[in-house]
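Only one chain comes next, encoded as structure tokens, the form predicted on its own.
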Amino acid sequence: MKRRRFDWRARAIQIGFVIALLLLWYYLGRSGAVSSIFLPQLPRVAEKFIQIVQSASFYNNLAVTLFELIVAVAIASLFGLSIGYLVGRSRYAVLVFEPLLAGIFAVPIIVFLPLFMLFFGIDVESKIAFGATYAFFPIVLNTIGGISQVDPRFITVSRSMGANERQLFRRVLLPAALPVIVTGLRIGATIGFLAILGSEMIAGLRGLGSRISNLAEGMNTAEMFAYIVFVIILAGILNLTLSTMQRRFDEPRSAS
């Protein structure tokens, strides 16, 4: 009961914050305190928003971005989970590779975007590769952390009871590390989505980011803000879905 009450209060604060931002936006637009070139009026943006969600080009761009995100996260998850598991099973490998991967992740990978375009072209392939690269590091680092932090006594007891590698993974390592791994998947998917949007805006032929960039170049700020609002909504839905999934995996651990 207390937790539910806290959740409702948190949701009320979040909704109130969004409403306050919208009211401030409406006031600044109506009062003329900010030029409509930089901040179009909220009703105008709402009108454009309705128009774009009824257009075929919008769904074409949305499909491209979602396709890039799904493929990028799938590739990052495949390599991140596999490498993270192999590294996490060896304390020496963790000592060697975890600082190395964390150090590479600290490098601003955006500076290598021209190389991605050089190797994969300017279309969706480079966006998928770029998004997968960004999403890979949170996934592999959290997988390493989750696997390596499993209590060694659980492994010893399982071995003494005759568990093989497959049983050890399914019955001991995966359940114990799953909440941390899911956190890495959530962060990786979110970062991958941002990386794909950014790469589309910088050098993209299709997708939501490319469309936003084209509208900005044409000074069509009302429609640009409508696309930005949709991207914010899409990112919120993605984060909410993954956060809900993460809480479901965390509940058994907290209950125990």
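For clarity, every value in this text was computed on a predicted model and none was experimentally measured. Positions refer to the first chain, counted from 1. We call the rigid core whatever largest set of C-alpha positions still superposes within 1.5 Å between the two forms. Compared with the form predicted together with its partner chain:
Treating the motion between these two forms as two rigid parts, with each C-alpha given to the better-fitting one, puts Pro43 and Leu101 in two different parts. Comparing the two forms between these two forms, the rotation angle of the smaller rigid part against the larger comes to 17°.
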Second form
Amino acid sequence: MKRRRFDWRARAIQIGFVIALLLLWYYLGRSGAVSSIFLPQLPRVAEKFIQIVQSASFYNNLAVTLFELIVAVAIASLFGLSIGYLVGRSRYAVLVFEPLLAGIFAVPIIVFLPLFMLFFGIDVESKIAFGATYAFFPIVLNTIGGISQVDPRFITVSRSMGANERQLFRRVLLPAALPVIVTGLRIGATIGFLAILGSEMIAGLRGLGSRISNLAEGMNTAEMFAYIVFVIILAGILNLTLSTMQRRFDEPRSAS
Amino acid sequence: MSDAVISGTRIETGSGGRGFLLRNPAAARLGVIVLALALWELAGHTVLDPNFLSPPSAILAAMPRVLGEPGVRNALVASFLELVTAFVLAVVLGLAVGLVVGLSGFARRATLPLVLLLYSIPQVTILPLFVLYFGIGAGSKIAFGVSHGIFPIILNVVAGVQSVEAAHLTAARSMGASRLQTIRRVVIPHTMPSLFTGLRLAMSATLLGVLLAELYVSTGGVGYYTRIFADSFDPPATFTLVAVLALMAVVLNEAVRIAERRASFWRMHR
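Right, the form predicted on its own is done, so what does the form predicted together with its partner chain look like?
Entire complex below, previous chain first.
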């Protein structure tokens, strides 16, 4: 935030826009101009939302999706960080492997989803594998980028001052690369979340995504809207948590 | 990856001593790809179940059969057209919105948070709504592609417009340039590099959106065939489709890259 002064007019326009949208939704639904299958009435969605949050099946679905996300990100981090570190330490390995990994990431991995279903089944395993695959690439690419872009003078200086490999890692490489790596972890977690939701929607038995697509198939739009609202809130919380974490890691750098 | 995918057809080893590989990382890269393919081929003949994953040679052999099917060809053409339509729409709309949002400081402060708010919505969750509103045909795929592709363009155009140096704007104005001339001669050229970054991101995002919608519900597009092939345990056919789609992605990415080089040639000579 460069601007210290709070811009009331801009904030008013933002809030006004959101309120206008909600009012439009409310009155469109009440007037009956739009079928409630296409646009369920706002009060009904709110009602459903409260019902959902009180139901047990909702917490089961939420737990499944969060579990998938955590396992997927853990697997992706394990492989992404270690491979990224090994590749990033050697200039030559970076030249060989970085374009390969970046290239694979440029291919829409979503086209492989049917294969994931084939290998890992239709339940949570395939979602974890798919989410981990998607999350792996930003993590490994940022780790390579972070480690390999450490100023070589820092390494030379610390070597000439007698640092051993472990000290070099702990005191020089890690602090210098951390902001970039953490950004990779954040992007990886976000993309992994989207990949898991998407694969649940396309074919799944449990989880928030498959719940939404079940409701859509049943034309149960009011409840579907309520679920969508919840997932959006969940994504917002996830984003906020991750960017707060990231800001923490950025601080020492901006202070120097 | 272009290599990883295409190289099924060109297996030529950059053989030579250690020194050669050390001097040529690209040759080493090719070597890694060839090695991976060779391992895959070997595994395909020994441990892998052919119902799940077939060796590269089987995939190559299946290509003519799969691509010979008129339904598959039509599906590929249809998906390509959906992708191109969605991309063009995303660029036009994104550019318009981006310029409106970016050109005035106030507009940016007021509306950019709204754009970011929309962008932060996990779009897969609203995929059923697109199907509900635009049907199960090409409409929903195009609309979903646009909704994925438009944000990178808006954000990069806004960032590009923001990066124009105030001194340049003052200079243009003091030399008597009108507002339109300023935009045409100063702002747009300055926005170019950032815009092209946006175009490249938008291309892969649009492809993602179109494919997601295809896989979610499809009556004859690529998504339909990917499903059919996977469900009927025909991995060579699936891989063929995947390879063609990947090739499509690579070609389109390269097209944007070439356009970028053309449009911002003046940057190279600085």
